[in-house]
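As structure tokens, one chain now follows by itself in the form predicted on its own.
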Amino acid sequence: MTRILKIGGSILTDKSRELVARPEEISRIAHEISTQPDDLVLVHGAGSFGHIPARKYCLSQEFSREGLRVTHNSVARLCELVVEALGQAGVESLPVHPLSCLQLHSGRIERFLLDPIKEMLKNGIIPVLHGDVAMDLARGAAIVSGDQLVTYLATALQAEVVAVGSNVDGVLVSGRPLPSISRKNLPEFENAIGGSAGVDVTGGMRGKLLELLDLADLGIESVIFNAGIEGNIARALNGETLGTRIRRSK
């Protein structure tokens, strides 16, 4: 059973300050993952390590060789912190940098070399991916969000559990999490669903939800939950419904 866990950059970093990680949170998350590490693919957001340099170099609008180098090196540094914390928690993992293994077309994943990820899973190693920059056939280069990685990997690997951890209790409407949402009832709540606190070049909660609704349409449901609450990651990996469930429209 393959499981996909995404941890938002808002949990791992201070999104208002460049290159400021939250080592205590990274360590806590690693120890929670260590209770259920089997058949797990971990994706993490870029947080301030990615969004701030990407905005500085206007990578959403412009091609910048320097910007690509600076932004990738920054997010790779955050990934290194996550892999190191997992090792200290007794879990073996390896970084998988999207820049080196996938091709975009107009900002969407067109090709993805998945064989190394499958071999890692087969050998008891957690692949750790992250929001990144990647080469794009139409634009030269573009940003690939952790949320897009989640939907692609969940489909390609036929994941049975997909859990997306953020710094809020789910999809909030009037400050309270919706128990569930589908594409069918999205219009009821769409105007109330916002973006992200801090700098975010990939769409915040709205972008996350749209990716997961696409995934639900393919028959794979998911949850958006608060990964900042101790114990929630283990519950989500166990397949419990917490936060907001993203359901397939009937």
Second form
2 protein chains.
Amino acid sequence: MTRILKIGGSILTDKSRELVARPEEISRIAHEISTQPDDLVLVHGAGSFGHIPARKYCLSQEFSREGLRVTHNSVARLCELVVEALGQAGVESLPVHPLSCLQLHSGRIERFLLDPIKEMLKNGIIPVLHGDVAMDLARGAAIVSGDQLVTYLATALQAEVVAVGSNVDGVLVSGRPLPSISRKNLPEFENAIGGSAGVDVTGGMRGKLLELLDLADLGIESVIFNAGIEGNIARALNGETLGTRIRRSK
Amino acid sequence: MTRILKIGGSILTDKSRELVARPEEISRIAHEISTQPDDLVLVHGAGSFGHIPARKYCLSQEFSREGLRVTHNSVARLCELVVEALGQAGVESLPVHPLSCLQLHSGRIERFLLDPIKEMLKNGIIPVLHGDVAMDLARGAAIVSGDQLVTYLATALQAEVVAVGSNVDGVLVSGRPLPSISRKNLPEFENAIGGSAGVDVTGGMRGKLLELLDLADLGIESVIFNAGIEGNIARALNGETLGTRIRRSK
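Having gone through the form predicted on its own, I am curious about the other one (the form predicted together with a further copy of the same chain); can you provide its structure?
All chains and molecules follow, beginning with the one already shown.
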């Protein structure tokens, strides 16, 4: 069994300030993960480590070699903070950088070498991936969001649990989380679903939801939950009812 | 045309002290590279950033999750120093971490996603790889030397120039560099060729030479030269006579 846990960049970093991490939150998350079996793949968002330099260099529209370097080095540093925090919590993990191991085409993952990730899982090591820049056959380079990574990995690894931790209680409509959503009932809520607090070049809650609906279409349901609340990671990974469940349309 | 430049860890780091880089040497090398066309792949050795933690955790013999994490994070940091120095010299490069993009079998590269490297080259970005730890189908994990990366990449990318910079003048016999060596005349010198100064878990000059003789067997000749001497990088990349040429046996 493989379980995929995403932790949003809004939890790990101060989304309004470049390169400002939240070390206590990173450490708390690491300790919560340490209570879990090691069948996990962890994907984290880039938060201010990625979105701010990506916006500064207009990476969504333009090809900038310097922008790629600065943005990648910044998100790789956040990844190292996460891996180190896990180590201090007694969990061994290794970074897997999308820039090194996958190729995009028009912003979508086209090739991805999964062997190192599978081998880590076999050996009790949690692979840690993150929102990143990556080379793109059509555009030179593009941004690959943590949410796209979740969808791709969940499909490729046939994940049994997909838990997407955000800094809100789920997909909010009028301030309250929907218990569940599917592609069929998306239209009635669509206008009410907003973007992300702070800077987000990858589409915020709307972008996340569209990725996870694609995943649900393939038969893999997921949950969007508030990872800012202690104990929720274990609850989400154990399949308890919380947040918003992204369901396959009947 | 693709050219491959390897810079030994002994140039970039103080091989006797863990995590001690040589920033002036890294900066000098970056400036020398900045005078070259951008058809380069750069591979650097791990130096004390890799060999000292790898020895501490006995990574050549044992599987250690913590050892993998500590060693990888350390060599990744050296790679970041190199990429940053190149940026300051006006050359855009991006790190490509072997741990993320390849898989070993019994210590040898079995799978390697080359697409990001090719795409970087197409877009005028120098891919920077390094000696690293990597997942291994037979052993869980193993060390992949910068020299093995050079051989693999030279073959896969059909490199026209392969220049391997060391901190000595070439393959030394009685203190003097042999002008050339091939598999056929290896036996007469073999006992005279030593290991590496400082700690080296990947076999020093002997390991390097065996890799490059394999490459010569495939028809790709290379040169081992002293990258500690200013100007030698350009000379080696331009095919001037210096150091020791690793020739194909006639």
